[in-house]
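Consider the single chain below, provided in structure tokens and representing the form predicted alone.
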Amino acid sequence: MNFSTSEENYIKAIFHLQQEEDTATTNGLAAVLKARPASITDMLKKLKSKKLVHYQPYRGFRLTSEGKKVALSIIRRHRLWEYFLSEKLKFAWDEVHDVAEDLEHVSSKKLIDKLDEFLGYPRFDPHGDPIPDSQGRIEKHQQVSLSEIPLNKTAIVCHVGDQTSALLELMKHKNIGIGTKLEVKKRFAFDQSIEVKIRQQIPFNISELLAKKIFVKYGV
């Protein structure tokens, strides 16, 4: 079955607020679209009569799991075009996200393998995110945020928590990008900013609220 722009980009944003909470809310859907309420319930009517939401007014909804089959079959081709696009094509990390989002909407599933066997099957985008495989199976990585490892520990950068253009853009200038090892030197207690150290670079400070944004793994 085919779906329009606007209903993949409906079955995305509810996947990802299940994430954080185990239903979706209108109000939830409406900050992420930007979208009126009387729009987003009539696209809520629409997609529960495809059998893609379990939808009660005031109650919430989420996905059902031919809808969730569809969100990550959304995600994969999402990513695998960041994928392509940071590795092939050598666009800057915080340039992908916006060429994916009209490219994700390209459905061939035939394309979509041809690009994932061309890439050599990679399993992560560029900004750490798993990418789904063929059958929607996505793999999770144990992971803590900068803010949170134990001192003169050294960590590996594997995830991004926020991929605006502004924090990536942040992160470039900082040097720090995904497999970048660094180690936390000092925490401050006035601000809980940290002192963090690359390799042979000097020592330099990030604030609390990057920190907590930069996910790593350490002790592997």
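Each form is matched to the other, and the largest set of C-alpha atoms that superpose within 1.5 Å is called the rigid core. Predicted model, so just to flag it, every value in this text is computed and none were measured. Positions refer to the first chain, counted from 1. First, how it differs from the form predicted together with another copy of the chain.
Relative to the superposed core, Ser147 undergoes a C-alpha shift of no less than 2 Å between the two forms. Superposition of the core reveals a Cα shift of less than 2 Å for Ala13 between the two forms. A displacement of 2 angstroms or greater separates the C-alpha positions of Asn205 between the two forms, with the rigid core held in common.
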Second form
2 protein chains.
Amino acid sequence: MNFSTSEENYIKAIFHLQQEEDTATTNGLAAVLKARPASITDMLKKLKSKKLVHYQPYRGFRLTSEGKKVALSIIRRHRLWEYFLSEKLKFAWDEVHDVAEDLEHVSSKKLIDKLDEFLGYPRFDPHGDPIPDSQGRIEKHQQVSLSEIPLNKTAIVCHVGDQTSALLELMKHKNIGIGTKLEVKKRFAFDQSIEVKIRQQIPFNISELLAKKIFVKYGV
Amino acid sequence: MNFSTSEENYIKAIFHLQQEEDTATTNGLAAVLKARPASITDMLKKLKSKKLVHYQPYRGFRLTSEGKKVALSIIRRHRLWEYFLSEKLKFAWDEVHDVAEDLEHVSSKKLIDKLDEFLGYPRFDPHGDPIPDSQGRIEKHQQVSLSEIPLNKTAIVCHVGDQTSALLELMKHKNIGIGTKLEVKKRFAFDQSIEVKIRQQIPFNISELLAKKIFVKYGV
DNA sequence: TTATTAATTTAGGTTTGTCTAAATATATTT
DNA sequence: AAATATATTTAGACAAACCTAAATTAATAA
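In place of the form predicted alone, output the structure of the form predicted together with another copy of the chain.
Now the full complex is given, and it begins with the chain already shown.
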């Protein structure tokens, strides 16, 4: 019922990887956790023995439903702390993540439920990601403009702000349409432009004006 | 500049032990940390190599001034979190310690300074212990009645509520006078009586009425 | 002051989580 | 389908932080 910081980081990372691809891979996880593939294999065996992942050697892995429950509780802690840091302690948007990364491993359920209450049961963290409730229920997606989504989250284009041909021409040229999967890689303070990546292509920049017209939904 | 959870626990425990006796011992520390003496020796060597303690084999140890600085910063974190838990999250007096024990190891200075600000720079935690400021300055003692001090802290009797002979007779009988070192071991909800221990003796009970007349000062 | 007891340290293991290098399985090309 | 490339796993080490049992030092009592 209680997991080490390291185990928790693995579980959380697998959860996020699974949002993209249904099944996570050793190398993929190694990249995310900045660890060597051999270390991933070691830990996966352990998580398997604890019945937190389905895992067949060489075949990738997926969280079990127990594993998902654990992941959601870690994500709940993380996002509540992010909300606290931003809302109460007035941290800037981009400073909250690293601190929350530490705080999330303090696992007292009472602490987290009381924090939730204190914060007024917020539904989204400062990045717009939904916060699981104490039962692990989470709002699957939300729809926001491309200019508002967090970095490095896969999002799917689901709506366009208007139907002017000028807009559609530009989108066509950039190869973005409804259903396109993309990720925001970087934001540039100078002109609010953002760098996006679609499919396997090299990331490219789009203007703030365009970003505000593109609406996406994205997972947790 | 950054220490493991384990190192921090050692440093903090040594600091507290030193409040009582000027120099801490292997067995004393082992008792506090619920570890074996051999483990203490191992860690002490490490802390010595990091210049956090003065340590001669078989001769006990004391924090260096650097070690004290580190200890005060850990205590600052601990007490600020205790205050937060009690004041903001409405935890009961006796529930805050264990959770703060985990939170204190999240070492972002910015987090702690912003938390301090958010809380309005409180000077004492819910147990009445003083909270070090961001420079590590701490109010050395405070004077309160015996009925208010935390459990298991050595306190020194420094004042008596009144001079009635009935009171003094009782105190004399119990062997408590100005300068007596004592510790509260337990509180009984039924009649608010408390169990105190002085010197090497077996702990004994005193009434709430008496406790309220005895004023003590105690360290951090 | 020597003998006994108590405290402390040393020596050698264990577990957790990491690593490198080598081996093996799977996927991709030709 | 074989050859090559890539992904994954295994084998064997290592550091941190703990442990037990044995040895050593210091403190206490006879």
